[in-house]
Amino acid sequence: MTDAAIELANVSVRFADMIAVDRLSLSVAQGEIVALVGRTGAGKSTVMNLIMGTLRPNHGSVRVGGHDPANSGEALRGVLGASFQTDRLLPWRRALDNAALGLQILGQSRDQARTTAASWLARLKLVGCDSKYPHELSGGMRQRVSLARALAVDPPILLLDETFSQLDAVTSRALRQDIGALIRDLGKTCLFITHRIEDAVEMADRVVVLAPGARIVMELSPTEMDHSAAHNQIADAMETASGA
């Protein structure tokens, strides 16, 4: 077994006659910054379940920090980091109350949980918001109280899952820029699958395009190579695949 943070052998995921999963085998380095790029139905999401070991695998083996996430949910307890494409914020809970949530369900008094929260929340622009309400925060805001939930328990790997893409292009630019330099900066490692080419190129330091069956037909890394070839290759990859 390698020292990766996050590894996939050879797993293939069926559900009846449908095979979402083929043979997949991918790794992620500790502190890489990784983007699952496809269109949907290309098994994005059940790669990400099988990660968070909500789903196991039919064959092959995956490891999250050198465990099987399906097998050691304790030992992986605060150890991984998640958002989503909707925020799933508590409506009756507070912003700063919201992303303290993490911490007070891993044993964290409430004042603890909660000076914790604020200076998460300081670090993710959203000075002045720790009394709102959900409803009274714009999207963009909230999916930084999501974000600021999930860092706030410090985990070493962060899987965002379309965190992204109902936001409109401005927000999404601001918050990925924002929230890419701040993992680099913490040394996390990330993993993100997104269908919208732009998160991947201005975030990822390797982004990796699937096909139906979650099969790798391309990987690139857009830090080494013009954004806009990055963007016409990966675009290219994806019509590749949605016809294969």
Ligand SMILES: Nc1ncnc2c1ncn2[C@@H]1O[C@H](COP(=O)(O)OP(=O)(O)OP(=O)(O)O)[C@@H](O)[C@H]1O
Contents of the next structure:
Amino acid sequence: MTDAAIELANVSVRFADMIAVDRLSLSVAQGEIVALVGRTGAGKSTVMNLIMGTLRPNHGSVRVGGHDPANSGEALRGVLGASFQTDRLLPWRRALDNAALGLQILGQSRDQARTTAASWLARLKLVGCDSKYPHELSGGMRQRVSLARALAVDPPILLLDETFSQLDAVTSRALRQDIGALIRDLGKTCLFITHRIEDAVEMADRVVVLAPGARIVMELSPTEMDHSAAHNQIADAMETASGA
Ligand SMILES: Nc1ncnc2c1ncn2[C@@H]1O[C@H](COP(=O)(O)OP(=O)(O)OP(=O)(O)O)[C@@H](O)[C@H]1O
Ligand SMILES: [Mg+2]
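Show the other one: the form predicted together with the named molecule, since we just had the form predicted on its own.
And the full complex, kicking off with our chain again.
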């Protein structure tokens, strides 16, 4: 096992005649929170799919905890937790049973899984929602259920793709503050994908700005600088990248 939780080395992905990822090298240390920022089509979700192992690169290597996620057998079982832009809840399952799903997939009994899921719903400030169906919850609440499902399996690595982007500014801010504090407290590694600069600046130890082809145009550490200066630098880099 290497020190890096996630390591992409010289990775390229081609779809038909377009290059979605062009020789990307990126590594995320254990316990680090990294934001990937870039405009639509930059290749962010493609990078997430590579790390999830649902997509294989045409070139280069992807490693999660030292293993190839597309061919890891049981080695990465329970290691990656993911939350997506859409909440991907099952409409016929109540909030509690949606949150319990990951644990049941990993083999826990329904009762055991429900007990753990209930504590995560409470931790994500969803008290009183356990027996509600997704359609009875607001978008922000559904995102919290989706995050509870990801966190309940206690994965050392979390991948969040646009988790907060669909929410209004106030709800999004509250949720990312809660999640940011939680991730840090638990010492998790997190790769966090967003097109919203404020999400990145407030949550990440390191922000990586991607241009189309998932080319890295800038990296900075908001924790080491004034947030409004970080915001401006990222905005400038995104603008330059889109014109390139
Ligand atoms: N399965 C696929 N087949 C063909 N092209 C694809 C596929 N997946 C992604 N692409 C293309 O690859 C490029 C990068 O897509 P990707 O979804 O990674 O972007 P993104 O940065 O996540 O964008 P967004 O912010 O809109 O979610 C886009 O041009 C997209 O059309
Ligand atoms: Mg995307």
